[in-house]
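Next up: a single chain in structure tokens, the form predicted alone.
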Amino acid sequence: MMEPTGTDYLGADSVTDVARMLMALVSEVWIMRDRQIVTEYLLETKGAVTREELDEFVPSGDLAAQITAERERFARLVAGAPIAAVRRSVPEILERAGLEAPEAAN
């Protein structure tokens, strides 16, 4: 548990506003990450990509599963950030990142 600093810089209304801003930012970051994954896939498979192809592309199969796994990892990372300050062991950090800890780290 983090020690209190003794100073409350933000009131309840400001904290709510910051949470809304954070969620908007997280949404935008995810959209960019999703487009990056699709762009890399199209470049690897086709050698080139247009903005229209990227906008209209609907992933399926392994790529859809990869994007779902990446989205879940990203959500765990963001949602786990508040506990990152108090849970800092290697297995805990790997768990937050959606990775398995090697036996030696446990």
Second form
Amino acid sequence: MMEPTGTDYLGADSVTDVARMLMALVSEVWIMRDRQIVTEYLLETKGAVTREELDEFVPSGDLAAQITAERERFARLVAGAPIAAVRRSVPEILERAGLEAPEAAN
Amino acid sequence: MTFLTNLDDKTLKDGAVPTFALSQRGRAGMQLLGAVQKYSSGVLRPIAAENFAADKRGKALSAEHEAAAPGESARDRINAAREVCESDNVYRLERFIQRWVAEENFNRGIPAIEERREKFEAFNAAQGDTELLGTLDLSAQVALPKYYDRVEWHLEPGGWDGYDLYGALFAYGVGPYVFSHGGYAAVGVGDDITKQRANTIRQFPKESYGRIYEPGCGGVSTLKAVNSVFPEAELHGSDLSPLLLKNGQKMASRFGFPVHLKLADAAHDTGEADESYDGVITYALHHELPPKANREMFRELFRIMKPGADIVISDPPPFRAVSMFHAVILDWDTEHREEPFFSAVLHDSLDAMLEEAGFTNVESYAIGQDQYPWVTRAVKPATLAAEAA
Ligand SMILES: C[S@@+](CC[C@H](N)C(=O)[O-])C[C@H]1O[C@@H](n2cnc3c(N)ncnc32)[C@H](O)[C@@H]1O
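Any chance you could show the form predicted together with its partner chain after that form predicted alone?
In what comes next, the whole complex appears, and the chain from above leads the way.
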């Protein structure tokens, strides 16, 4: 067994706060991911993009639907990580990834 | 918790200024809260409910809960059921996420709206050109009741009036991006609270109404629903929050319907004349008042209603009406989402309070999933003879 690395600085009663820290980070990652999708879209459709356009842009229509699907997949992967440890059938794994299970996987 | 969840531009008055929006950062951050809460209440919570149902003690408590006589105190049972729930990590994760989102609605939401202050104020000023409809009377000297003062409802820093841009935060952030998915407090996952309001208003038994009153009308989301169902009715409302009333009048004007709003403690004195209303609606109000204040409010509402007038109420379902597991979920809000009277009111009976105040034909029933919206309705007797009968 590995030796303990020293003082347990945080302690067991800080687990919830560690989760708060994790969720703060998750939020920041998602905000970046959303910005990246919007950047790619504006580059594709307009060829160039300014920071202000990115800040002001409100997705609608198909793009909004696509971002919603991606955001839900992201939320599922993060908040569902503990579930992923126990619900591990191939269809369940594919469903979490937002993919349909092919017949052969069932 | 109740607010406009989508500023459906199709219902805006012609020529109204287009809707204001958050920045990419603000929007994406709030949208993530909505997505995580939706996953939590839509996927994690049903797993926790299954785990509770599979537990031996959970099963026994559910059976006891279902067999209990209506009105029998469920406090001990709920405490025991909570212990069973808390032995399950999925339940704990689900509750952590609920709490985290409730904190973040403000931790993340306040900066998201503050960074747009200038744009919002410009947008608001442009709306100033929209003529204000109806009336707003903030002149009454209203002592804030003890139970209301200093409560940070739903973890809202400083309470309803704690930040001047709360109206904007709910209308353009928390409402459309978080609450619109349902799955918090008594609201079922996937439920649209704008539709729930309209469905509740349809519980009024008559075809049309002259004057309708709403105590605790807040930012007029419910009066907007009343206007959509009974466009002929003259609408009146009161609240303890000047900020909500001011925003309410602006919002109603923007949607093109007049409201008459008054600052008042509706549990004490509405400032309205005897027998002057044909209908009363209350929405998401009673769980925010201690039972004693609710009883006083029903007496006051009885006074201002005409004989034969109808009252329709939507508030979270009483514990006796929901499953054992769902009772634990609802009870949780009291301690963890700053709702000091939530459990006390859900243990009590609005039906009994209405009867004590003199109302008749009292009935209550659910019109949605998880027994929500839970509707209670009653009539002020048309004549003394009817009252005696
Ligand atoms: C959860 S909000 C509901 C607002 C509104 N009914 C709606 O459907 O959007 C409850 C409201 O009741 C108000 N309130 C609480 N106690 C009150 C009282 N005694 N008299 C008048 N309003 C009260 C609060 O200020 C708050 O605006």
